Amino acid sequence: MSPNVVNTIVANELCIGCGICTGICPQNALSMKFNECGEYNPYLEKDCLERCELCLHICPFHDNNENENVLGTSLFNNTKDIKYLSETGYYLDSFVGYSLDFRQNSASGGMATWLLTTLLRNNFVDYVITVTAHNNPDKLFQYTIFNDENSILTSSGSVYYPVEMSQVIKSILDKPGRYAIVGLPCFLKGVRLAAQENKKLNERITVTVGFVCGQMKSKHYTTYLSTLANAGGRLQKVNYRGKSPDKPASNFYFHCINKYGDEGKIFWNDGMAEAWVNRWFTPNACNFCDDVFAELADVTFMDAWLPEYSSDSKGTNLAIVRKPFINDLILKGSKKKQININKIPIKKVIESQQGVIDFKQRSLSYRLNLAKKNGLKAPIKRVEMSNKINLFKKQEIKVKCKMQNASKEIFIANYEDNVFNIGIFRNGMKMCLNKIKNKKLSMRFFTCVFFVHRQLKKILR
């Protein structure tokens, strides 16, 4: 059989589940389904064409495809006054602020919702494609196409649940029009690669809106949080980023309702952070992504994780703009008092995402090296694999990789008939957590010893 995404990408656990391959397949040979880890994968429903390999040409994690530097240069390099930094890719300008109308019902400042409604209202696009609640326990969220601005309000808020693009890609191919599409960095890379291969996609997708991404999560992450919040079982409604007026924006809450009407609520600092920071339920492909700021998006939004903004419980956005007309829209929106927004130095934007940059970009060379050492397939990236990294950082990465895999295995072993044994799961993860804590204590001890040693040397001089 010819190489395809199933025997080349999925077989090596490098699929991120974007579904673009399934949407663009000329034979309709693929379908998107959840695997046992709660991650979307394409499955072969029938034999594909000999030597087609179109699915591989548009896969964001296939070796032979252009990287973000090459794609970004072709998209933005000829833009007047465009600039470039390795952390962010190309950028025209950067802003901080929020929407006056949409802030309250959004995960942070509501700027993405404001822009999408503005694009429709001012006839820049005919359709907006974004993620909305599906209210199906087996598929809580999905990509949806809107053509009226009021409907976009149903898509406000961040989603940490698998979604895939196969059906909306097919819709774009079937129905002419100008589309704005929202996505994470890897999804938008797939969109850009697909647009290179398909003239209709290239002409019809006219605006791309990206979000900063540290990692994706499987559907089991949501099951874990709901069980932790004492409302497990078949879920009907989920909100991942609730705002509490008495807490900073960084301490948001997860809220859910199951089919029996039971409600659960848990704050970031009370359990969510542990699973997120330690990369539980994270797809393997996320280990090999180095695009933090959605470098191929026309505009990228993110939370303003800076001390001067994160204490505001209402939430604030940062934005990186790469297209002049979006820059103009933002400036006009500010003049019309639709948004409260100001320019901010790009260095401050980078500062706001230092933790994500450290893991996705600065530690990638070692993760590539670790994959090779363990006999695993890893894609070719913009950095070379290397073993040159801080000893304690090495140990932390190794332990988190083990936790990432263990979270999937232990969950599968303790989930049956929609019942999740969270006690056994947490006991199984405790050993890895203790290793992380011990490594951090050791690091603090040796740091103190090193500091005292330096001070003694100065005194003795």
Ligand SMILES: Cc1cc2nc3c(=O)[nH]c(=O)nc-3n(C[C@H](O)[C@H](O)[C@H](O)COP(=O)(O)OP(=O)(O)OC[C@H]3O[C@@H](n4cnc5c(N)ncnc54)[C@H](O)[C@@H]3O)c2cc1C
Second form
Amino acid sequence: MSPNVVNTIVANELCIGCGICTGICPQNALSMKFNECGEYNPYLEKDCLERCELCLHICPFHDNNENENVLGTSLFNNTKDIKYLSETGYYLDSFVGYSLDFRQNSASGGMATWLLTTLLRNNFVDYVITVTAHNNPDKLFQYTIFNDENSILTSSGSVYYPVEMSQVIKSILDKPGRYAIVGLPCFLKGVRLAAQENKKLNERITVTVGFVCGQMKSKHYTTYLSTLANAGGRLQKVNYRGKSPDKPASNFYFHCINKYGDEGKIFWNDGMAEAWVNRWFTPNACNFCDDVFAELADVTFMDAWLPEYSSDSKGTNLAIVRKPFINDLILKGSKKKQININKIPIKKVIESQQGVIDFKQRSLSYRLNLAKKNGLKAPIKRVEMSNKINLFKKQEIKVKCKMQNASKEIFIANYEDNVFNIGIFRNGMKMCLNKIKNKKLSMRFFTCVFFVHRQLKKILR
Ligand SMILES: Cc1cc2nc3c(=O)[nH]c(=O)nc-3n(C[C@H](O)[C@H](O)[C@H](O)COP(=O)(O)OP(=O)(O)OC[C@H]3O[C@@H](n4cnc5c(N)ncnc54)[C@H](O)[C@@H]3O)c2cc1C
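Alt. form predicted together with this ligand, vs. the form predicted alone above:
After this comes the whole thing, all chains and molecules, with the earlier chain placed first.
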């Protein structure tokens, strides 16, 4: 059989589960299903066309496809006054602010919801495609198409759960119109690659709204959080970004209701952060993504993780704009007092995502190196593989990769019939956490010894 996403991308654990391949396949040969790690993958339902390979040409993690620099240049380079930085990709302007109407129910400042409703109200698009709750315990969220403002409001909030685009791509191909679509960096790369291959997608997807992404999570992350919050089992309802008036925006909470009506709530600082920062339940493909700021989106929203804003419990956005008409809409929205927004230097935007940049961009070459050393396939990226990184960072990355894999294996071994043995899981993960702690301590010790040795040498000289 000729190469396809299943035998080339999925087989090498490089699939992010965006589902665009499945939506665009001319033979309808693919379907999207959860694998045992709780991540979406395409499955071959019947033979595909010999030498078609369309699924590979649009895959964001396939080697031969154009990278974000090339795609970004063809999308934005001709825009008047556009600028470029390696961290952010192309940018026209950057803003900080929030929506006056949608802030409370949104993930950060509600700017994404404001822009999507504004696009529809002002007839820039006919449809808006967002991620919404699905009320199905086996598939809690999905991509959905809307053509009314009120429905868009139901999709406010960030979803740290797998979603895939196959059905909405099929709908766009079936139904003419102008569509705005939201997406994480790798999903929008897939959308842009697909638009190059398919005229209908190119004409109909007229606005792309991106989000900064630190990493994606498998569905097991949600099972873990709900069990940690004492409301495990089959879930009815989940909110990942609750806001408390007495807490800073950065200490948001996860809230869920299971099928027995039990409610669970857990704050970022009390358990969510541990699983997030240590990359538990993160897909392998995320290890090879260096697009922090959704470089191919017309506009990118993120949290204002800067001390002057994150202390405000209500949440604040930063935005990078790449299309002039979105700049105009933002300035008009501000004049009409729909949004409270100010310009902010791009370097502050970069500063707000320093941790994500360090991991995704600065240590990617080492992760590529590590993959090769471990005999694993990694895609070709904008940087070469390299071993040149400080010893402590090396150790930290190694342990985090180990934790990422261990979280999947230990979860699978301790989950049966919707019951998850979180005690055994946490004990297993503790061993990895202790390794990080010990490595940190020994690094500190060696740094001290090195410092004292240098000082002594100076004195003796
Ligand atoms: C997996 C993930 C990781 C993220 N990592 C970071 C990060 O490291 N740093 C940072 O500053 N910001 C990150 N964000 C973005 C941040 O959480 C907010 O989405 C962003 O600030 C927009 O906030 P808002 O209040 O304007 O959005 P809202 O007004 O609440 O609107 C949110 C929009 O996002 C859409 N959406 C929700 N979940 C998803 C999803 N999984 N995929 C695609 N669209 C979705 C919704 O449909 C809705 O339209 C991440 C988001 C996600 C989903």
